[in-house]
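Consider the single chain below, provided in C-alpha coordinates and representing the form predicted on its own.
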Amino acid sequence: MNFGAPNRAYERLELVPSDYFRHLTRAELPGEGIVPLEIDLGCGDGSFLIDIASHLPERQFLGVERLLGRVRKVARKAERAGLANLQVLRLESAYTIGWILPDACISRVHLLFPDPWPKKRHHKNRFVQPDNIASIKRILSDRGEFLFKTDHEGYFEWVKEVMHECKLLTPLGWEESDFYYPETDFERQWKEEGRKIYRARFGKNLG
(Lines of atoms letter the chains of each structure in order from A and count residues from 1; the text may use other names and numbers.)
(Lines give C-alpha, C1' and ligand atoms only; values in the text may rest on other atoms or scores of the structure.)
Protein backbone atom coordinates (compact mmCIF):
# COMPACT_ATOMS: atom_id res chain seq x y z
CA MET A 1 0.00 0.00 0.00
CA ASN A 2 1.30 3.45 -0.92
CA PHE A 3 1.30 5.90 1.97
CA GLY A 4 3.22 8.60 0.04
CA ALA A 5 2.09 12.10 -0.87
CA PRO A 6 -1.42 12.31 -2.37
CA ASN A 7 -1.77 12.63 -6.13
CA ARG A 8 -2.42 16.28 -6.87
CA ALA A 9 -2.06 16.27 -10.64
CA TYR A 10 -4.80 18.90 -10.79
CA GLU A 11 -2.39 21.46 -9.30
CA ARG A 12 -0.71 21.81 -12.69
CA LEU A 13 -3.96 23.47 -13.81
CA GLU A 14 -3.63 26.22 -11.20
CA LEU A 15 -1.90 29.31 -12.59
CA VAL A 16 0.37 30.80 -9.92
CA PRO A 17 2.08 34.03 -11.08
CA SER A 18 5.74 34.41 -10.20
CA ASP A 19 5.03 38.04 -9.31
CA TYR A 20 1.68 39.50 -8.31
CA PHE A 21 2.88 43.09 -8.72
CA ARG A 22 3.47 43.28 -12.47
CA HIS A 23 1.73 42.45 -15.72
CA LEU A 24 2.50 38.91 -16.79
CA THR A 25 3.83 38.40 -20.28
CA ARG A 26 1.58 36.67 -22.78
CA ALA A 27 4.01 33.75 -22.80
CA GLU A 28 3.32 33.21 -19.08
CA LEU A 29 -0.39 32.74 -19.75
CA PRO A 30 -2.13 29.63 -21.13
CA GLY A 31 -1.37 29.16 -24.82
CA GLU A 32 1.78 31.31 -24.66
CA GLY A 33 0.29 33.77 -27.12
CA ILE A 34 -0.01 31.19 -29.88
CA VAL A 35 -3.74 30.44 -29.63
CA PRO A 36 -6.76 32.57 -28.62
CA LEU A 37 -7.20 32.94 -24.85
CA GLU A 38 -10.57 33.48 -23.19
CA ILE A 39 -11.12 34.42 -19.55
CA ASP A 40 -14.05 33.63 -17.25
CA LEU A 41 -14.21 36.17 -14.42
CA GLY A 42 -15.61 34.66 -11.23
CA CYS A 43 -15.81 31.16 -12.69
CA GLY A 44 -17.52 29.68 -9.62
CA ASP A 45 -17.93 25.92 -9.81
CA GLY A 46 -16.51 25.89 -13.34
CA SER A 47 -19.56 24.41 -15.06
CA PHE A 48 -19.45 26.94 -17.90
CA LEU A 49 -15.65 26.91 -18.12
CA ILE A 50 -15.31 23.12 -18.30
CA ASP A 51 -18.07 22.84 -20.89
CA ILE A 52 -16.76 25.51 -23.26
CA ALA A 53 -13.14 24.37 -22.93
CA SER A 54 -14.23 20.82 -23.80
CA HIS A 55 -16.19 22.06 -26.81
CA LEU A 56 -13.44 24.37 -28.12
CA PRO A 57 -10.14 22.48 -27.70
CA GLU A 58 -8.41 24.78 -30.20
CA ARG A 59 -8.69 27.69 -27.73
CA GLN A 60 -7.18 28.29 -24.30
CA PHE A 61 -9.22 29.27 -21.23
CA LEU A 62 -8.40 30.93 -17.93
CA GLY A 63 -10.82 30.89 -15.01
CA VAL A 64 -10.47 33.53 -12.29
CA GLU A 65 -11.86 32.81 -8.84
CA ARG A 66 -10.86 34.23 -5.45
CA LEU A 67 -11.97 31.28 -3.29
CA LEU A 68 -9.40 28.50 -2.96
CA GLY A 69 -11.98 25.74 -2.55
CA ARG A 70 -13.64 26.68 -5.83
CA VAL A 71 -10.29 26.97 -7.63
CA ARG A 72 -9.30 23.47 -6.52
CA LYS A 73 -12.75 22.11 -7.44
CA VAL A 74 -12.53 23.51 -10.99
CA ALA A 75 -8.96 22.24 -11.39
CA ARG A 76 -9.97 18.74 -10.27
CA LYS A 77 -12.92 18.74 -12.68
CA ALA A 78 -10.66 19.82 -15.55
CA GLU A 79 -8.10 17.15 -14.64
CA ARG A 80 -10.75 14.42 -14.60
CA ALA A 81 -12.03 15.66 -17.98
CA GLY A 82 -8.52 15.43 -19.40
CA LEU A 83 -8.47 19.09 -20.44
CA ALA A 84 -5.15 20.52 -21.54
CA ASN A 85 -6.51 23.94 -22.55
CA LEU A 86 -7.63 25.32 -19.18
CA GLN A 87 -6.05 26.84 -16.08
CA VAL A 88 -7.48 28.55 -13.01
CA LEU A 89 -6.11 31.62 -11.25
CA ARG A 90 -6.89 32.31 -7.60
CA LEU A 91 -7.26 36.07 -7.50
CA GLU A 92 -9.81 38.87 -7.35
CA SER A 93 -11.22 39.66 -10.81
CA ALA A 94 -10.72 43.44 -10.81
CA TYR A 95 -7.09 43.06 -9.73
CA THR A 96 -6.52 40.43 -12.39
CA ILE A 97 -7.71 42.60 -15.28
CA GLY A 98 -6.17 45.76 -13.86
CA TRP A 99 -2.73 44.59 -12.73
CA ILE A 100 -1.94 41.02 -13.79
CA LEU A 101 -2.98 40.59 -17.42
CA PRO A 102 -0.93 42.25 -20.19
CA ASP A 103 -2.33 44.42 -22.98
CA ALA A 104 -4.30 42.83 -25.83
CA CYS A 105 -3.96 39.27 -24.51
CA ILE A 106 -7.60 38.11 -24.31
CA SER A 107 -9.94 37.28 -27.17
CA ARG A 108 -13.06 37.03 -25.01
CA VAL A 109 -13.97 38.13 -21.50
CA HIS A 110 -16.93 36.28 -19.92
CA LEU A 111 -18.76 37.79 -16.93
CA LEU A 112 -21.66 35.51 -16.04
CA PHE A 113 -24.18 36.18 -13.30
CA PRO A 114 -22.04 38.38 -11.03
CA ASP A 115 -23.43 39.61 -7.72
CA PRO A 116 -26.08 42.22 -8.70
CA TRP A 117 -25.79 44.19 -5.46
CA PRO A 118 -29.48 45.11 -5.77
CA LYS A 119 -29.67 47.82 -3.10
CA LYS A 120 -28.96 51.30 -4.47
CA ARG A 121 -26.38 52.12 -1.81
CA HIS A 122 -24.42 49.03 -2.89
CA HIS A 123 -24.38 49.77 -6.64
CA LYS A 124 -20.82 51.05 -6.27
CA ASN A 125 -19.81 47.43 -5.56
CA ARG A 126 -21.04 46.15 -8.91
CA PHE A 127 -18.24 44.81 -11.08
CA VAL A 128 -19.33 46.68 -14.19
CA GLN A 129 -17.90 50.14 -13.54
CA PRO A 130 -16.05 52.48 -15.95
CA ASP A 131 -12.63 51.60 -14.50
CA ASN A 132 -13.18 47.87 -14.95
CA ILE A 133 -14.53 48.35 -18.47
CA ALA A 134 -11.39 50.36 -19.29
CA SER A 135 -9.30 47.44 -18.01
CA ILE A 136 -11.33 45.00 -20.09
CA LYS A 137 -10.76 47.10 -23.19
CA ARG A 138 -7.02 47.18 -22.45
CA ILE A 139 -6.68 43.40 -22.17
CA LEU A 140 -8.87 42.61 -25.19
CA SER A 141 -7.10 41.84 -28.45
CA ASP A 142 -8.25 43.50 -31.67
CA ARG A 143 -11.85 42.55 -32.35
CA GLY A 144 -12.02 40.93 -28.92
CA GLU A 145 -15.36 40.64 -27.11
CA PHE A 146 -16.90 41.15 -23.67
CA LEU A 147 -19.92 38.93 -22.92
CA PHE A 148 -22.23 39.47 -19.95
CA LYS A 149 -25.21 37.56 -18.54
CA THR A 150 -27.48 38.19 -15.56
CA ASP A 151 -30.92 37.26 -14.27
CA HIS A 152 -31.25 40.70 -12.63
CA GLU A 153 -33.01 43.25 -14.85
CA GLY A 154 -31.75 46.20 -12.82
CA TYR A 155 -28.13 45.14 -13.25
CA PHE A 156 -28.70 44.58 -16.97
CA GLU A 157 -30.02 48.15 -17.36
CA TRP A 158 -27.05 49.39 -15.31
CA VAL A 159 -24.63 47.64 -17.68
CA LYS A 160 -26.27 49.16 -20.74
CA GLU A 161 -26.08 52.63 -19.17
CA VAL A 162 -22.43 52.31 -18.10
CA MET A 163 -21.39 50.98 -21.50
CA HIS A 164 -23.28 53.74 -23.29
CA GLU A 165 -21.73 56.47 -21.16
CA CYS A 166 -18.12 55.24 -21.28
CA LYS A 167 -18.25 54.40 -25.01
CA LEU A 168 -15.19 52.14 -24.77
CA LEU A 169 -16.69 49.08 -26.48
CA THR A 170 -19.24 48.69 -29.27
CA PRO A 171 -22.59 46.91 -28.63
CA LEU A 172 -23.09 43.73 -30.67
CA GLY A 173 -26.10 41.54 -31.32
CA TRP A 174 -26.29 38.18 -29.59
CA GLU A 175 -28.79 35.50 -30.54
CA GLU A 176 -28.61 32.10 -28.86
CA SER A 177 -27.92 30.48 -32.23
CA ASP A 178 -24.97 32.77 -33.08
CA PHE A 179 -22.33 30.47 -31.54
CA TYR A 180 -21.91 27.72 -28.98
CA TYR A 181 -22.35 29.11 -25.47
CA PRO A 182 -23.07 26.71 -22.61
CA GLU A 183 -25.33 27.54 -19.70
CA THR A 184 -24.11 27.66 -16.12
CA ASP A 185 -25.75 25.43 -13.51
CA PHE A 186 -27.40 28.49 -12.00
CA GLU A 187 -28.72 29.58 -15.38
CA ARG A 188 -30.39 26.22 -15.98
CA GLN A 189 -31.91 26.33 -12.49
CA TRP A 190 -33.21 29.86 -12.90
CA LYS A 191 -34.71 29.09 -16.31
CA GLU A 192 -36.55 26.15 -14.76
CA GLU A 193 -37.91 28.60 -12.17
CA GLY A 194 -39.15 30.84 -14.99
CA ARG A 195 -36.66 33.65 -14.53
CA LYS A 196 -35.69 35.72 -17.56
CA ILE A 197 -32.02 35.73 -18.55
CA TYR A 198 -30.50 38.96 -19.91
CA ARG A 199 -27.38 38.98 -22.06
CA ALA A 200 -25.20 41.63 -23.65
CA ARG A 201 -22.20 41.47 -25.97
CA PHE A 202 -19.65 44.17 -26.78
CA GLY A 203 -16.68 44.32 -29.14
CA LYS A 204 -13.38 46.19 -29.41
CA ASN A 205 -12.22 48.04 -32.53
CA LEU A 206 -15.40 47.35 -34.43
CA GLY A 207 -16.40 50.93 -35.16
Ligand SMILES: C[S@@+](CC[C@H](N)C(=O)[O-])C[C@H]1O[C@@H](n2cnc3c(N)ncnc32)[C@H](O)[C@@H]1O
Second form
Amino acid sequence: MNFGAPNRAYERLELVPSDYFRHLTRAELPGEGIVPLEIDLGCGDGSFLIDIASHLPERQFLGVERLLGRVRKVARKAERAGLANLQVLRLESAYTIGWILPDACISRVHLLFPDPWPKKRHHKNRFVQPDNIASIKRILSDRGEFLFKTDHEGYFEWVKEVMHECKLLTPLGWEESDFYYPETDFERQWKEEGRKIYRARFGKNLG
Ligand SMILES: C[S@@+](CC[C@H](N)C(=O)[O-])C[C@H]1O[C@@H](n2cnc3c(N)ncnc32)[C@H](O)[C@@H]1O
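Having looked at the form predicted on its own, could you now put up the form predicted together with the ligand?
Let us now look at the entire complex, which starts with that chain.
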Protein backbone atom coordinates (compact mmCIF):
# COMPACT_ATOMS: atom_id res chain seq x y z
CA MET A 1 0.00 0.00 0.00
CA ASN A 2 1.32 3.45 -0.85
CA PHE A 3 0.87 6.09 1.86
CA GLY A 4 3.45 8.38 0.25
CA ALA A 5 2.99 11.28 -2.17
CA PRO A 6 -0.22 11.30 -4.27
CA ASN A 7 0.34 9.23 -7.40
CA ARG A 8 -2.42 10.79 -9.53
CA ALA A 9 -2.43 14.44 -10.47
CA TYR A 10 -5.94 15.11 -9.13
CA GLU A 11 -5.14 13.65 -5.71
CA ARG A 12 -3.16 16.76 -4.86
CA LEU A 13 -6.52 18.57 -4.91
CA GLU A 14 -7.71 16.50 -1.97
CA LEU A 15 -6.99 18.18 1.34
CA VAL A 16 -5.80 15.49 3.74
CA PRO A 17 -5.33 16.90 7.26
CA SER A 18 -2.08 15.84 8.91
CA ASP A 19 -4.07 15.36 12.13
CA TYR A 20 -7.82 14.79 12.48
CA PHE A 21 -7.84 15.57 16.22
CA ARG A 22 -6.96 19.25 16.31
CA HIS A 23 -7.86 22.47 14.54
CA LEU A 24 -5.73 22.96 11.45
CA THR A 25 -3.62 26.09 11.40
CA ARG A 26 -4.39 28.74 8.78
CA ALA A 27 -1.12 27.87 7.07
CA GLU A 28 -2.48 24.35 6.50
CA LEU A 29 -5.61 25.64 4.78
CA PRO A 30 -5.99 26.59 1.13
CA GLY A 31 -5.07 30.28 0.84
CA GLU A 32 -3.02 30.01 4.06
CA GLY A 33 -5.29 32.49 5.83
CA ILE A 34 -4.31 35.27 3.43
CA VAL A 35 -6.75 34.68 0.57
CA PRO A 36 -10.52 34.56 1.37
CA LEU A 37 -11.59 30.93 1.77
CA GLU A 38 -15.14 29.67 1.12
CA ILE A 39 -16.47 26.21 1.96
CA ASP A 40 -19.27 24.21 0.37
CA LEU A 41 -20.69 21.69 2.84
CA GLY A 42 -21.91 18.50 1.11
CA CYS A 43 -20.55 19.64 -2.25
CA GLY A 44 -21.80 16.55 -4.12
CA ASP A 45 -20.30 16.31 -7.59
CA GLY A 46 -18.99 19.87 -7.33
CA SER A 47 -20.94 21.56 -10.13
CA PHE A 48 -21.40 24.71 -8.01
CA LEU A 49 -17.80 24.71 -6.78
CA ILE A 50 -16.17 24.24 -10.18
CA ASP A 51 -18.25 27.05 -11.64
CA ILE A 52 -17.73 29.55 -8.82
CA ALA A 53 -14.00 28.75 -8.45
CA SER A 54 -13.54 29.37 -12.19
CA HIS A 55 -15.45 32.64 -11.90
CA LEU A 56 -13.64 33.94 -8.80
CA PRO A 57 -9.96 32.95 -9.20
CA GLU A 58 -8.89 35.44 -6.51
CA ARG A 59 -10.67 33.37 -3.84
CA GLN A 60 -10.00 29.86 -2.53
CA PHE A 61 -12.68 27.17 -2.25
CA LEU A 62 -12.91 24.01 -0.19
CA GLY A 63 -15.56 21.35 -0.86
CA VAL A 64 -16.52 19.10 2.05
CA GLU A 65 -18.08 15.77 1.12
CA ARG A 66 -18.34 12.45 2.90
CA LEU A 67 -18.58 10.19 -0.17
CA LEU A 68 -15.18 9.23 -1.59
CA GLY A 69 -16.47 8.76 -5.16
CA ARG A 70 -17.84 12.31 -5.20
CA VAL A 71 -14.66 13.75 -3.68
CA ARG A 72 -12.60 12.10 -6.42
CA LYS A 73 -15.03 13.30 -9.09
CA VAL A 74 -14.77 16.93 -7.95
CA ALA A 75 -10.96 16.70 -7.77
CA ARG A 76 -10.79 15.20 -11.29
CA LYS A 77 -13.09 17.90 -12.70
CA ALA A 78 -11.07 20.66 -11.00
CA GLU A 79 -7.84 19.18 -12.35
CA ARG A 80 -9.27 19.04 -15.89
CA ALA A 81 -10.49 22.64 -15.56
CA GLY A 82 -6.97 23.67 -14.50
CA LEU A 83 -8.22 25.18 -11.23
CA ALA A 84 -5.57 26.16 -8.71
CA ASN A 85 -8.04 27.56 -6.17
CA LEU A 86 -10.13 24.53 -5.25
CA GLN A 87 -9.56 21.59 -2.91
CA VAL A 88 -11.83 18.89 -1.54
CA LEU A 89 -11.91 17.41 1.95
CA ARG A 90 -13.42 13.98 2.49
CA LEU A 91 -15.00 14.42 5.89
CA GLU A 92 -18.30 14.79 7.69
CA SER A 93 -19.53 18.41 7.60
CA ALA A 94 -20.39 18.87 11.30
CA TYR A 95 -17.02 17.39 12.34
CA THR A 96 -15.23 19.65 9.87
CA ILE A 97 -16.78 22.87 11.13
CA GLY A 98 -16.68 21.76 14.78
CA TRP A 99 -13.18 20.27 15.03
CA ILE A 100 -10.99 20.74 11.96
CA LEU A 101 -11.34 24.37 10.91
CA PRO A 102 -9.79 27.09 13.09
CA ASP A 103 -11.63 30.22 14.30
CA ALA A 104 -12.52 33.01 11.87
CA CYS A 105 -10.92 31.38 8.81
CA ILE A 106 -13.86 31.24 6.37
CA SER A 107 -15.41 34.12 4.42
CA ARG A 108 -18.50 32.24 3.16
CA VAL A 109 -20.13 28.94 4.12
CA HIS A 110 -22.40 27.45 1.43
CA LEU A 111 -24.99 24.80 2.31
CA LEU A 112 -26.85 23.90 -0.87
CA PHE A 113 -29.70 21.43 -1.09
CA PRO A 114 -28.85 19.38 2.00
CA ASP A 115 -31.01 16.35 2.74
CA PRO A 116 -34.32 17.81 4.04
CA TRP A 117 -35.17 14.83 6.28
CA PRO A 118 -38.89 15.42 5.63
CA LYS A 119 -40.33 13.11 8.31
CA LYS A 120 -40.94 14.83 11.65
CA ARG A 121 -39.13 12.14 13.63
CA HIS A 122 -36.05 12.77 11.44
CA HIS A 123 -35.96 16.57 11.79
CA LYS A 124 -33.25 16.15 14.43
CA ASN A 125 -30.96 14.97 11.59
CA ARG A 126 -31.24 18.22 9.66
CA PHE A 127 -27.89 19.94 9.39
CA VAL A 128 -29.20 23.34 10.43
CA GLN A 129 -29.30 23.03 14.22
CA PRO A 130 -28.12 25.57 16.84
CA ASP A 131 -24.86 23.63 17.51
CA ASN A 132 -23.87 23.64 13.84
CA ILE A 133 -24.81 27.31 13.49
CA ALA A 134 -22.58 28.08 16.51
CA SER A 135 -19.74 26.25 14.73
CA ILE A 136 -20.43 28.20 11.54
CA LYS A 137 -20.31 31.43 13.52
CA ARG A 138 -17.00 30.39 15.09
CA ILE A 139 -15.28 29.63 11.76
CA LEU A 140 -16.64 32.69 9.93
CA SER A 141 -14.43 35.73 9.69
CA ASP A 142 -15.81 39.13 10.63
CA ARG A 143 -18.62 40.00 8.17
CA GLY A 144 -18.51 36.44 6.84
CA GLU A 145 -21.68 34.89 5.42
CA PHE A 146 -23.70 31.68 5.58
CA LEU A 147 -25.72 30.93 2.42
CA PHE A 148 -28.41 28.26 2.25
CA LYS A 149 -30.61 26.92 -0.54
CA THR A 150 -33.28 24.23 -0.60
CA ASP A 151 -36.24 23.15 -2.70
CA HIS A 152 -38.02 21.94 0.47
CA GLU A 153 -40.40 24.51 1.94
CA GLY A 154 -40.53 22.74 5.31
CA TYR A 155 -36.75 22.83 5.66
CA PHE A 156 -36.72 26.51 4.65
CA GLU A 157 -39.25 27.34 7.39
CA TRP A 158 -37.17 25.27 9.83
CA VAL A 159 -34.03 27.27 8.96
CA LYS A 160 -35.81 30.59 9.44
CA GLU A 161 -37.06 29.43 12.84
CA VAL A 162 -33.73 28.01 14.07
CA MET A 163 -31.87 31.13 12.92
CA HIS A 164 -34.42 33.44 14.52
CA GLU A 165 -34.34 31.57 17.82
CA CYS A 166 -30.57 31.11 18.13
CA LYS A 167 -29.83 34.73 17.10
CA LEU A 168 -26.23 33.85 16.24
CA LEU A 169 -26.18 35.35 12.74
CA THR A 170 -28.04 38.26 11.18
CA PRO A 171 -30.52 37.68 8.31
CA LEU A 172 -29.50 39.44 5.09
CA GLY A 173 -31.40 40.05 1.86
CA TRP A 174 -30.52 38.00 -1.20
CA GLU A 175 -31.84 38.88 -4.65
CA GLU A 176 -30.73 36.64 -7.51
CA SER A 177 -28.96 39.58 -9.19
CA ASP A 178 -27.02 40.64 -6.03
CA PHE A 179 -23.83 38.72 -6.92
CA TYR A 180 -22.65 35.86 -9.08
CA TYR A 181 -23.99 32.58 -7.70
CA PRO A 182 -24.08 29.52 -9.98
CA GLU A 183 -26.81 26.90 -9.84
CA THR A 184 -25.98 23.41 -8.60
CA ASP A 185 -26.92 20.30 -10.63
CA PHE A 186 -29.67 19.56 -8.12
CA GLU A 187 -31.02 23.08 -8.50
CA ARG A 188 -31.17 22.79 -12.31
CA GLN A 189 -32.95 19.45 -11.98
CA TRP A 190 -35.50 20.76 -9.45
CA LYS A 191 -36.17 23.87 -11.57
CA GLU A 192 -36.80 21.71 -14.66
CA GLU A 193 -39.35 19.83 -12.58
CA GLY A 194 -41.00 23.18 -11.79
CA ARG A 195 -40.09 23.20 -8.11
CA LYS A 196 -39.61 26.45 -6.24
CA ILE A 197 -36.14 27.21 -4.86
CA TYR A 198 -35.81 28.91 -1.45
CA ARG A 199 -32.68 30.76 -0.38
CA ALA A 200 -31.51 32.46 2.78
CA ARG A 201 -28.39 34.44 3.65
CA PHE A 202 -27.01 35.36 7.04
CA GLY A 203 -24.00 37.41 8.17
CA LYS A 204 -21.67 37.54 11.15
CA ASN A 205 -21.51 40.97 12.77
CA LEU A 206 -23.59 42.40 9.94
CA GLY A 207 -27.03 43.83 9.67
C1 LIG B 1 -28.53 16.38 -1.98
S2 LIG B 1 -26.82 16.39 -2.27
C3 LIG B 1 -26.51 18.09 -2.72
C4 LIG B 1 -25.19 18.24 -3.42
C5 LIG B 1 -24.82 19.69 -3.83
N6 LIG B 1 -24.75 20.58 -2.68
C7 LIG B 1 -25.79 20.22 -4.83
O8 LIG B 1 -26.60 21.08 -4.49
O9 LIG B 1 -25.75 19.74 -5.98
C10 LIG B 1 -26.16 16.34 -0.62
C11 LIG B 1 -24.67 16.00 -0.60
O12 LIG B 1 -24.21 16.16 0.73
C13 LIG B 1 -23.43 15.02 1.09
N14 LIG B 1 -23.59 14.90 2.54
C15 LIG B 1 -24.73 14.60 3.21
N16 LIG B 1 -24.52 14.64 4.53
C17 LIG B 1 -23.21 14.97 4.70
C18 LIG B 1 -22.39 15.17 5.84
N19 LIG B 1 -22.90 15.03 7.08
N20 LIG B 1 -21.10 15.49 5.66
C21 LIG B 1 -20.57 15.63 4.41
N22 LIG B 1 -21.31 15.45 3.28
C23 LIG B 1 -22.61 15.13 3.43
C24 LIG B 1 -24.02 13.88 0.31
O25 LIG B 1 -23.10 12.84 0.14
C26 LIG B 1 -24.36 14.57 -1.00
O27 LIG B 1 -23.29 14.56 -1.90
